[in-house]
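Read the single chain below, which is given as structure tokens and is the form predicted on its own.
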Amino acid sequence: MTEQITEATPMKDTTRSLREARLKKRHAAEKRFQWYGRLSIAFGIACVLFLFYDIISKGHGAFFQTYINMEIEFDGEKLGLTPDSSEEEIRAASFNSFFKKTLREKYPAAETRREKSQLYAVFTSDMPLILRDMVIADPSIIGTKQTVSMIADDDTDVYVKHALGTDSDISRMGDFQRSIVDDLHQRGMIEKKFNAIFFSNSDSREPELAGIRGAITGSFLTLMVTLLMSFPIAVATAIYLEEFAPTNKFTDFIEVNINNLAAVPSVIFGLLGLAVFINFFGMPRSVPMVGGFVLTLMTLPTIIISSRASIKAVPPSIREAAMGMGASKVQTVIHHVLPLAMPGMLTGTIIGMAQALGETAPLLMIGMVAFIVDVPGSVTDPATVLPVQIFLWSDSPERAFVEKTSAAIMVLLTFLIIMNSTAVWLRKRLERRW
């Protein structure tokens, strides 16, 4: 009896040494596993961290433009109006040789046609359409000294930001238009200030005039026929296929359609949209209306899916309450079903709109690439949308551009982070749990 507990003892302490290190191989592994997550999850932000430091590091000088004050007289006589002068006589004056003139004095040293070029190059080349503006909202400064916050040319706002008292050579202004630039600066006339013009104008091909607001406002109505086309076809598309739709091959057929469509590149909608309502329907290109037809058809797979996730969260018991108290099937899912899956049906539309704000693809076949310098006022009005205003921009050689195209990122991902949260905010705040 003796001999056999001495036998199984160390058969014992083997088969535990074992166990003890098959475990210990275990929970290593498992923290090794942790640690790769961990590392992913560390590499994934430092390149989020990373892009977001590029963009704005090249795109925050967007949101300042460079001004040059500079008294000018604006004389009667140079001009040929009076204080009394109609708009039409003011539109008809000479305000571009006024305004050569009046720098032409003020640097004689412009001798030479090259010169005299760079001297007005330092300027955007509106200056004097906005001399004009200027004298038609007020004719009585006619006669009078103002002191005018002149916008630079975008090579000079390169200059100012970025090589101003330095060696660097990173602008195409020629040595006589830089010897300008560094007189005005020592004698205080240049300043930056919030560059309010990004904001409020349109696309144009001076970069120091183009702006947003038209991509912008176009983005907003191709987003509202999106979301009025888009959100009662896929609410009812989805209601019918979880509460009425018979369980067959055909209904098997759509739902499996459906899921497919959610995969399909943006692109594929594009020469969707390009083949059926251009070329069929013979509609315009480049209008928010066809844009929005477009975003609809690539966004409705994504809201039908989660509307169809949210009516199978409603708990049956919901519908045999409600049934057992006598509601029939359509009292039962418009009364009872809907507002209970309303919240995960509206967190699922803001994601497909976030999704259609940022595509690109899709309204390039359609025309909207087209330069737009007017704000879109229906949706029936040729438009861009912001994507492709940045998609525009970037393709620009001129590099107050990359600032630009930078900064229109910047706002583009704000919409998107703004509307990315709102959806998660929606679904925390208004979500059941059963």
The other form holds:
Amino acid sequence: MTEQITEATPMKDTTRSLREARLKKRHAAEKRFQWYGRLSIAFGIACVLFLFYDIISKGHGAFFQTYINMEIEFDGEKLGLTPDSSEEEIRAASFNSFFKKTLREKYPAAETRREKSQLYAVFTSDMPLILRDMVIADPSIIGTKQTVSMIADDDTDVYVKHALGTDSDISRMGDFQRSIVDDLHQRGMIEKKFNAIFFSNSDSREPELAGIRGAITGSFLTLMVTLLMSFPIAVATAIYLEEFAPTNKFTDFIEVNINNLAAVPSVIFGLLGLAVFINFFGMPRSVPMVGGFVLTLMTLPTIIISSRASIKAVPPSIREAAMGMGASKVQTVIHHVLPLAMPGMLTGTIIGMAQALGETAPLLMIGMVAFIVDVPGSVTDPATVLPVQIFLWSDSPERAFVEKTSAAIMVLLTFLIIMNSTAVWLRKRLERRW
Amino acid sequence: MNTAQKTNPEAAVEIPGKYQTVGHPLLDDPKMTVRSTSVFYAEKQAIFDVDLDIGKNEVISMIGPSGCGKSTFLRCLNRMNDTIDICRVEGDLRLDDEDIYSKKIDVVELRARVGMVFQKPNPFPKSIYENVAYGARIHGLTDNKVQLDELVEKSLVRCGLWNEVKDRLEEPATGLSGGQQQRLCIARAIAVGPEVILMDEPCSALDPIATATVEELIHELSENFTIAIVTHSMQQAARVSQRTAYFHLGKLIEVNETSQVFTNPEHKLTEEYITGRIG
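Having seen the form predicted on its own, the form predicted in complex with its partner chain:
Following is the full complex, with the preceding chain placed first.
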């Protein structure tokens, strides 16, 4: 076809009609191509929307927890306590039997062992301890009647949220337990409140008591270690390679290796961390410090590459100006190149940190997958991180953990979106300061 | 080198590999002396065996076609070529009889004595004040803020910029017009108190009016400074300089009084260039 055109036939009309026919095809191709693009974008958006819909619809329930408001008489006789009892005496008292007795009195219908245990199981198994803590906090409530907002067990919670008033049988509750919950509901004693426990507690075997505070603290500590280690190392490396290093085979070799490291699967960094930090240096397992070191190794290439790119983007005329004024190389870099490259470096760092925040695999290798109930207080306390917590919960059999998992994913995604938007904002804000 | 000779058989070559600069490249009491200087970019030779003196308080302009090495030559004078890895300078270059390429010379100190103004105005992306104060700060020229303020004002006044910017010293320098930016760069250079100022096509990015202002400034500065200016514009060379050096393919062909170069050039190549037959 093109040959026909270039041959330039003397018949002008033919060439023209040929060209026009061709033109139509070209326009059609252009349209078609645009539609391919639009369709793929639409597909991408649809996937993201589906993901968000799925996570939010599954997870939003976890932000609410079922409570049962019940009047409890802190009978001094039953407890064997008086308002003047010391804390030790209160601790020694059997709140477990007190709690069970109180419940049995409220529901005398529970006769068999089985029914009784179903009655107790309406509430979280920690309820006696919570009552005890109430009394310790305020011994004067002994001998009085108090309305206590009691935490429902996860099965009760799931039943109240999803199956109340329907015939569906999605919880593992027995018939008797269900009748009690229905009764509580009819009497208006069941209340759904914002789930503060989810944010104030750490991991627990009981879904209604499990929270993400420990994981968030662990993630925070790990990221702090990562940031403190990786930012200075990466910036120093980038500056040296861009500004000072001679161009030779060795620096080429380093450059190729840095680029390769950025593509290494993260689990391999985990194995490296296990071999070097834990086995060789004998650091403890499951601690944020080692996790931070491993994630440092992982994020270094990302930050180095983006830092080098932003140093490269500083116009050479600025360097010449400074050098021409008699600034030394170091002064040129610190006074002029670094401030101009900083926004790009920070953006790269935040994106690297976001990557590190979402990383699971390398942390499994160094034992941060352990079940840890305490909130870590320092970088050397055993801890877990948010994505690992999600991984652990997604593996749990209890139905209530399904929504906890989605809720934790929502929290993680929120952090990631905040971090990435900060990166975008920083770049926009600082890119051209003048 | 061979290609240079082949393409220009008429170049003044007396001995193979050696050529004679016509005119008066040498002076009695020079500020800077350049002897037998060659510059190489890796294997490629950019400057061939140049001998030239730059006199005290004179303006010397360097002209020649693109790629003739005049900018490279200029950048040898304050060792800006050091920043290019593959660049190698041979020969003997002196400032007040001190070898500027000797190991004893601190390049930082040298560049304070031999300032530079570049082709494209390149103010730092900082405030106008900071631009002028920067040199004083890094060289520790002032003890306190008052002295620094004075220095900044004096430098800006000398460049005729003070009245234009005195009310917005804290504003970014990049907000100035091109001509103002270039004068700011000159103010920045003279704030350090250099003895020689090198200017690498300082007006090529400016409009004619800004160019006129900068040329006026060069003229005024020549009372106190030695100025070496590279330019593409022969009119500019004629207007601002006392002596003119003509470079051709890395060779210094002719050096003479500016008036003589433009009215009665000695060398055929110079004549061809200024009459527009080459270049």
